[in-house]
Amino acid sequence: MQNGSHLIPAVQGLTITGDTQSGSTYDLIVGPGRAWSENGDTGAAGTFSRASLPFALVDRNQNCVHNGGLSFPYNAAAVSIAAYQVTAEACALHQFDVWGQLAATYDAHGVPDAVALENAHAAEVGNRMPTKPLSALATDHPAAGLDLAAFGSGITPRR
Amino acid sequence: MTSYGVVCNGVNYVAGGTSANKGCQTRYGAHAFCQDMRLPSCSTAKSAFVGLSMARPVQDFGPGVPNLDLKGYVPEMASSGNWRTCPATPAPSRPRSGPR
């Protein structure tokens, strides 16, 4: 469901598909995303807005998540395509890269208990842990003496 | 690496944040919702569950409980050969594919 620009899955958490298509090995976990309008999204076919919300593409059975966002325009009537890129990955034994585009159904309708999950979204947003940068880890607490270079040794963005 | 930092005072520090979507790395930059990005710790979830659940017994029990062996409380190990020797703690194995 949609509050303002928010996007909120009445689902969340590990989604079973129970798909068994030949080589499918993947349940799924779609996350709270975002929607707003660009100027580009007003043409022939209508005015639309955007939609973005990330997703997970979860082993069965190992332990490996695939994470990935997904992306499209839409309005009350109508959505086009949808693009898709997973990218990054918390394991290191199936590392893959996949993007492309899907056909996509959309059907605007009411969501049932729709001001439970507004706050519940909210309530979990507002009760999230404070985050700084890590280099703030050193100015907060000058006396430890911390060698910050010591926690990112090693790695990058594909280890 | 898609995403580490540390916990302290209740600050959650994140390399690479310099605000709360960019602390999260993929190949192709940071991720657009790294506060929504699901990355379940896997085999770092199963390491410190078992490291809690034993520091439990321990504390009521005492340090003996780790060497105890688990064919005397669970019928369906003592009636296998399998499982004659193996004490509450065994020697860690690897897992297959842990997380990152």
Contents of the next structure:
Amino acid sequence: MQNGSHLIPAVQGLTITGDTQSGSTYDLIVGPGRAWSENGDTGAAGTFSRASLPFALVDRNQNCVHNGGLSFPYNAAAVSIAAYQVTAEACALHQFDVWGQLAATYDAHGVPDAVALENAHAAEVGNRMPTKPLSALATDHPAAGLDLAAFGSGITPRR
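Now show the form predicted alone, given that the preceding structure was the form predicted in complex with the partner chain.
Here we give the lone chain, stripped of any partners or molecules.
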């Protein structure tokens, strides 16, 4: 469900995708994400918003989790092709990167306990550890004599 710019999965936490006899190797975790619009998101099919959600593939047979993201454009009537990417894992034995696109469908319906879901998500967001930009270190600790330029020295971004 969507609450402002927040996308909140009605089912969170570990989802068992099937039994071991079905051939499924991974279970699934989908987390809350965000939605936004950009200039140019209007076309022949109408005005779309963009969505992005984190997910994790949890290997049933090992202590491995593969982290990824799912992104798709959508509006009140339809969803476009979804793009996914897995680029990180907590697994020494089974490492991989994977990306691609897949068909998606949209079925508009009410979400049971929507207000409770919104309130639980708002509480979780409100209880997160506060963050500040790196530049705040020098302001918050002026006596430390921090050289903020040193934090990124020697690092050359790859493009």
